[in-house]
Every structure is written in structure tokens, then in C-alpha cells.
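For reference, the chain that follows is the form predicted alone, supplied as C-alpha cells.
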Amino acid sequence: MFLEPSRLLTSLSLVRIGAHVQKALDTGAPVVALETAVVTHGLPPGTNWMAAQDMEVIVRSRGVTPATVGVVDGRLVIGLSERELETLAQLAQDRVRYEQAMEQALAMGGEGSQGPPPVVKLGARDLGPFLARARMSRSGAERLRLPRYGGTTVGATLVACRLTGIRVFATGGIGGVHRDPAYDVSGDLPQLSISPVIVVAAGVKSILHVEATFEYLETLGIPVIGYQTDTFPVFYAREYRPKGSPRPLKVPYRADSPGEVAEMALAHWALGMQSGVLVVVPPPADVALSWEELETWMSQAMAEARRLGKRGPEVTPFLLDRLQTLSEGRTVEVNVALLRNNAQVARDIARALYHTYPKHLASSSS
């Protein structure tokens, strides 16, 4: 008979839960999950380490436990240690050098083979095969040189939330429907549709087809709640204006306090819904970009991506890097500010769940 998932995980040694996270889960204390794709692929080296540390400090500042998720030495770790998080941040710098060497080799007519990348970006679909290959490598059955470190996307981090019962997750922005090609849909969305987790984000990434993503969220039954806002933010900008429309895109529901978010989420799950709840928080007004200037840079970056033949997982890191250059670093400033802000909102929502409802609702197995 096929093993139950929990027994199978134990048997295969695929997952490790940090001691600080396990203690919080055992006592029903509030926990906030954090992802690491932003560390390995989303922010430039140096800034990534600072932002990751800041988010953990913010979450911890009011008695909430941060559970930063990543793949370290071939295992999915839910609750990275400070040293493990620093390792992932350092490997991001190695990744930049690795990719530059690959591009130079290809430009000179070579095959570009530089061995395995030092760290990879892992979505939900990647976790099983990646961890299995790493496990075979440990046992000596696999003799290929394989990467053993990875940053988890929103979708992969939601898998970790389901495994542990973590109910609140802070990130920058979720993936969605791409502009070109339109059939390129992020794996974040289907994972959000099956994960009973409150995801706090600055809306969807501005590189996406915002309206299509907004409609897809409705199709999947994922409530969208504006936190102290009536409009739908798009990562770097506080609001999105559909082309030809004089009004910004509105959110269907608004909450002005962590307690209101907790009430809405609990009611959603009490009805038997298993999907997550997306709480969108505008980036801080003092650093946010206007949609108009952002769209100008976006059009240029997307044209370059098409010319270079960027596809699939390559697109998002490329566009974010180009936006950083075109904006003279302003997009990185906004990114760091919204990550800190989202960590604070998620922390307060986790506390509201913990203090208002029975402990097993804040951190329990789904």
C-alpha cells in the first residue's frame, strides 16, 4: 500500500523543519512563512541578504515566528537558520557569475556548459524531482553533478505551508498570467487555489497581464482583499489603470485591520473552501512608482526579452533585472520597502488569528 504523505516524507528524509518553527507549531504559536526565490533570483546580491534578514526581524518583533523556506543541501527546509539563509544569499552572487560565464561562452560559439548552476529557482512542480535527485545523489545512485540549493517560489512555499499547517505567508508579489505568451500562467495560481493560507503580497507582479490574472483569481475561487485600500496594487505601483479606463482596478473586498482579514479568511474556510486568501497591500507611498512610468520601462524590457528569445522561468528574472537598470535602481528600492511592509502586515494578521481564535486555526495541518 502506498504510504501516507507524512510517513513517506519521513521515510525519504525530504523535508526538515527548523527547531524554532517546530516549537511554534507544537504550541500553536503564530508563524509566518517567507519565500526565498526573492533571495536567490529576485533581488541583487547584498540587497537580498539585507531584505531577508529585515523580514525575519520584523516578523519576530512581536512574538511571531518566521519560517523562511528554501532548499539546502538537497532538502526542503521549513525554517532556515541564519547561516542557511546567508548561504542562499551568497549563492545568488555565484549564480550571477555563472550566468554571465554561460552567456559569454554562448556568444563565442561554445556550448556554454559550466556544470550545474549553484542555486536554482524552484516552483511547486520542481520540488519532488529536485529533492529525489538530490537524495539519489546522497546515496550514490546518481553520479551526475547536480545542484543542491534552491530558492522557493510562492507556489513551492505554499507546498511547505500545507505540509506544516502554516496559515500566513508574506511575499512580494504573486505570479499570474503573462502578457506574452498569454498561455504562460504561473504555477503560483493553482497552488494558491488548493492552499488554505493567507498570502500577503503587493498584488501581482507588474510584468504580468494584470486584468487576466485578476479574472483568473476569481475563476479559481481565491478571495482578493485590499488591505486599507480599495484599489488593486501591482507590485511597484499602488494602483493599476486598465488601458483606456479613467478609473483604477478595484478590489472586491476591503479590510482595515488584521482582525478583519482573520474574520474573512476564517469564514471562507468555514464554508469548506480550501483555497487561499490573497491580501493585497500597496507599496509604501513614499517610494512607489506611477503606473505610467512603470509601463514605459516595461514595454522596453519586454521587447528586449522577445528579441533575446527569453521564455518560461527565464522571463521574470530578466524583466526584473532590466527594470532595475531602466529605473536606475528605483524598482529595487520599492521591492525592499514592500517586502518589509508585507512582513509587518502578515505578522499582525498571524497575531490576530492566534489571539482571536483557537490556536489550531493559526498553525494547524490542513
Ligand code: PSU
Second form
Amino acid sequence: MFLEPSRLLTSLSLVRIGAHVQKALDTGAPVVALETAVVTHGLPPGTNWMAAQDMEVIVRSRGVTPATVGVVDGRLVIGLSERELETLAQLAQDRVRYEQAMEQALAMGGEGSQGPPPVVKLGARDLGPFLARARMSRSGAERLRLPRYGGTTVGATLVACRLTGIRVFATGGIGGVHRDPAYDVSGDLPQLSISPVIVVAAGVKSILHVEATFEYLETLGIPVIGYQTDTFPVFYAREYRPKGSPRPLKVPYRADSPGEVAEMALAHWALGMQSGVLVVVPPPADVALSWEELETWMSQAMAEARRLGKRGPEVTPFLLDRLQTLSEGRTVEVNVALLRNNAQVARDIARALYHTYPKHLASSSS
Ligand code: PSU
Ligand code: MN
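Got the form predicted alone; could you also share the form predicted together with ligand PSU?
Starting with the chain above, the whole complex follows.
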């Protein structure tokens, strides 16, 4: 009755796979997926472009193909070209200006209508409606009134991984359960639970309810593997000590090499489990912040978010931005360093996974 998803996608031309990625997929060469919400909404303009390029260069440096995912001119692109990535990075600048103008207009009592936002943050559930709407308005006046560019979150990027069978993905920190309100749970988590992908991250973002997110990962059946660490990192900090506990939060499993991670993930999938595997890598020690210094900035940023009535997808970008200002740029320094570091670890895991077990991998993908 229905077309299978891939044929439907092609016939609607909602998705485009970059030539470099298609080639790697065809030959069974290792690929690492990269997200772009961090480019459009996570890092300040300028830094974002550098970090995104660095990640690609690091992945390529050992013969692995980067597949940076994002929405460009109304299509989901899996494997952005350098030019397309640059466009998304530049649109972040326009977005900041757009939001400032919007706020000013609202403060003056106006409507604040300025045309569509230059670039939006797209979670997994946004992709369908967003791409369809962009497709329906490819010509005509509508085209000018609708947004056509988007940065994909971890959740949305996992959708792209499932479509193409990409097994390794590097990001900064995954989304999770927010502290307040606790019912604000990132769409990243359910997508992780249905995507057989190794996600390399510096743990969960410090702005979240760390223990709640940690427990939720167990609920969803997502293995958490510490990469050369016994403790659970929280993005800006290498470890996290729950209130009233004498010890930092520990990871259930530890792997010391890319090969060990590959073995663990393959065993997980061989058991028939379809979920992702979260590999957590502490941020580099020379730039990492301590939980104690973070905590003051975070409570201040969260109080501001509450006062300003920030909601839904706005919350994470707002908090990251405020932390940057409050820490005088130190959080951004850590963010960039850990993104690079994670790209490197993901690259090595992809090599181990694809070179050692190409057959297992082929047969375990549906
Ligand atoms: N990690 C970063 N910076 C970011 C994010 C993660 O270093 O901007 C983004 C990711 O794209 C993640 C998203 O998927 O934040 C989660 O947003 P939310 O909490 O609204 O689900
Ligand atoms: Mn949310």
C-alpha cells in the first residue's frame, strides 16, 4: 500500500546523499555522521564554522568519510559539501541578528514579523512536516515566507543514520531530561533507543538533570560505555558528583580502545537489540571545567531562562549562550575541544568497526 520509505523519499526528493558519502556507503567504507544543530544553534558564529570544519578534517585524516547532516534549501542532506556547511554556519550569524531584531520589536510592542527565521533547529519529529512544507513551496511566493534551512539535532541526525545505515556518529553532548520542568525530555533519547548507532559524546549536557538522564538511558536499553574512563562525564566537566554523594557517578562499562567499543556494540546488536550505544568521552583535561564552578553559572542561566519564559527547543540554545557569557567564553573553549576530541574517537571506532567486522555489520543491518 505504501511505498517503502527510501523510494518514497527519492521520488519526493526530500533527501539528498552527498556524493562522497554515497561512494563510501557503496564500497562499505567507514563513515562518521556529524550533526549541525551545534553549528546553527550551539556555538557562537565564527567558532561554529571552525569547529565543524575541524571535525570533518579530523575524521578524514585517517581515511574515514564524514557525513555532516543538515537541511539545505528544503532538503535533508546527508553529507553536506564544504559550501553547504559554510552556508549553515553563516546562517547562524543571521539567526542571532534575527532573534535580536525580534526581541527588540516585541519589546516595542510590535509584532516582530521579519520574514522567516534564517535557520531553524530541527529535531527528529520536525523533519517530516518541515521537508514536506519546503517541498510544497519550492516555487511561488510561499518560498520567501518559509524557512528552508535547518540544523539537525542528535535525534534528527540519527534519522539520517538509519536511512543510510551509518553506524558511528560524533557529537558534543546528547540531550536528556531537563531539570525544570522535568517533563522536558529531549527527543534525542527516544531516537537513540531505536537507532543502531554508536554515538560518541562527552556525556550529557551539564545543564540537564544528570541522574535522571542517566537512569533514562537504562530505561531505554542504551548501553553506556566510558571511553578510557570510569566516571560519567557531563560535557563541560570530566565527572559529576550527585548531591550528597561522596563519589562521582560511574559508568557501567569501560572500554580502553576503539576495538573494544566495536566488540561491545556488535555484541549488543548481535543480541537483536536495535538501540544505539552511547560512548562517553571526558572533555580534554586542560580545558575541562569543574562541576563546582559550573554550578553557579548554571543556576544563574536557568533562573534567567525561567524569568524570560524560554520553552521547548529554545531552552538548550539559550542556556548554552548564557553560559558562554557568564564563563567569559570558557564553556565555548571546552565545547570546541571536546567536539574535536569526540570526532577523533568516533573516527577510530569507525575504522575498528568497519575494517574488522565488515561482514557482521552488513548482516546485522536490516
Ligand atoms: N551539544 C552541543 N551543542 C548543542 C547540542 C549538543 O555541544 O547545541 C544540541 C544537539 O544538537 C542536541 C540538542 O541534539 O542540542 C538537544 O536539544 P534539546 O535539548 O532541545 O533536545
Ligand atoms: Mn526539549
